[in-house]
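This document starts with one chain, in the form predicted alone, laid out as structure tokens.
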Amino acid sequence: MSPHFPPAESPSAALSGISLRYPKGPVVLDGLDWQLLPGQVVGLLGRNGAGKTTLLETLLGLRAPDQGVVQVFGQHVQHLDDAARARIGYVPQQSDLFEAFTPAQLLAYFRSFYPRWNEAKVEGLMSRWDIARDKPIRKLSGGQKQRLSIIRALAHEPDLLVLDEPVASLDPAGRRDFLRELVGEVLDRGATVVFSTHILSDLERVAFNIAFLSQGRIALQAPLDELLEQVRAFTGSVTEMAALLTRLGAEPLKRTPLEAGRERVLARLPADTAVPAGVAADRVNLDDLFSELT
């Protein structure tokens, strides 16, 4: 399976041909490629294991890969300049909040070192999620933890925003109120967001681009909503499949052998290709594309 990437354009960072392997363990990323425009909210799908805070972490210049290159707005990520750097926010998975602060503390300090700094969305966030500014954040919940942590990255309006399962100690409501602050970044502001996550009903409620991690590459990459619309599940004999997928110029994705010389084959229609009549094509949904494509 080859990447769909969106049409060329200046991209917030690229990474190219991103090979990792642990100290005497698997190797995590293998000659990976990937892009992130300005303007993309991207949920990153992975299986437990399959290299998705590794990947982030590669992105932001924090774990360096054995081969490769990554490049954030156009500069080397090991060599970022400090302009480039205020541009980027991280959550990372764990919290790496300062405990004995406050949060009017810990927001304060941070304040200090971005000159984009938004203090009107702090106090906005602050109040709207009910952050209590002058209690030890070691004595807040892991909710409120998790939210302190969004607002930190977003308070100086980052040009690109990597969060790490942002959304897994926050309730339904948090997770909806946090989902309409991603999409109002990219709207406002033609931010590019990524973000990994295993709540997959998340992703479906706004139009993301969906990509999916396996086997240390990035396998598809594509608008959510399109990949509803053009991947479909065709069931056949070897010999009537492909010529199917010859006369419908899909792309296949992932093919499962069946019994009797039969496969069952999940493929990439173009644009709006119908399938033929009388020809058994079962759609997917998001739940189908995770465990057909990780």
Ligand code: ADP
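In this text, rigid core is short for the largest set of C-alphas that superpose within 1.5 Å between two forms. Residue numbers count along the first chain shown, from 1. A quick note: this is a predicted structure, and the numbers were derived from the prediction, not measured. Compared with the form predicted in complex with the ligand:
- With the core superposed, residue 100 shows a C-alpha displacement below 2 Å between the two forms.
- Shown in the overlay between the two forms, fitted on the rigid core, is a CA shift at residue 185 of 2 Å or greater.
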Given for the second form:
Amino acid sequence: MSPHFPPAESPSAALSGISLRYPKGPVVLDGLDWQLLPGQVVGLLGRNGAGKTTLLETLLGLRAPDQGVVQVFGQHVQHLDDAARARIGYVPQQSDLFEAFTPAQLLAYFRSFYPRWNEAKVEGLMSRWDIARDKPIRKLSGGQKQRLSIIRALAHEPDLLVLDEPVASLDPAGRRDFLRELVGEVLDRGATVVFSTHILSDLERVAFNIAFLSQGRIALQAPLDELLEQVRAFTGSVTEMAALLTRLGAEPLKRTPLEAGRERVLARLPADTAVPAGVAADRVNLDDLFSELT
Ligand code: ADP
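For comparison with the form predicted alone, kindly provide the form predicted in complex with the ligand.
Whole complex next, starting from this chain.
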């Protein structure tokens, strides 16, 4: 059910060889490569503290990596021109700025910065998402503030929309539906959307692509339906496994040693490859992938 867009000639964002360590802190990004293409909706999945915020800030040029290069719309992110900047939308994890403004004042302020601004969309979302226009922002609920921040980021119709835990303040029931609506807002235009989460149910039927951040790298990125179809868990002796994976052309993702020279291997089959009869290959779900890959 993934929508189809023409083959992307150039990525919206490309990160290569990114390493970043906080002073006296942990190595957070460790030689990371990542590409985000037009028309892609990517859920960035990783445990708490894996580095999702750090990665998104690096992608946006808000944090300089120790090594590596970030390009957005083909330009070095530290030297983006105004036109490229205006094509980016960002919803930070939380911002306590503008608490004394009303939503109407906040939106008027931001409107002044952008050549492109879809007022009809803003008005529609303000009504649909039930945000008071003339109440100070500090009096809004956490969820309303988050929705307002998202409206602000959507208003100029960005081609690259980056959201850091965009539904963190929403109640569990509303999270997925809200995300789906949000993604629908941008998908029609072939924009790139990336949002981070550590909650698996956020991704179901929302993220067409999932990227797993683990040990400072994108361990795997693929459409969710493909992953569930292609990734299997095989168990056998180490020699059997080596032969089997070679025969199937499968890419090992994670090996777990078992007793007596056996191992469990999580591996990704090439597209349209059937598992031969007699070979035990367990299907995995998103929970399994998350716990094994992150
Ligand atoms: P996530 O968004 O996946 O929860 P973060 O990017 O916030 O992860 O953090 C990654 C790691 O870097 C964590 O171990 C965190 O404690 C550490 N960290 C984050 N920000 C800073 C900072 N400003 N200074 C030092 N360490 C930091």
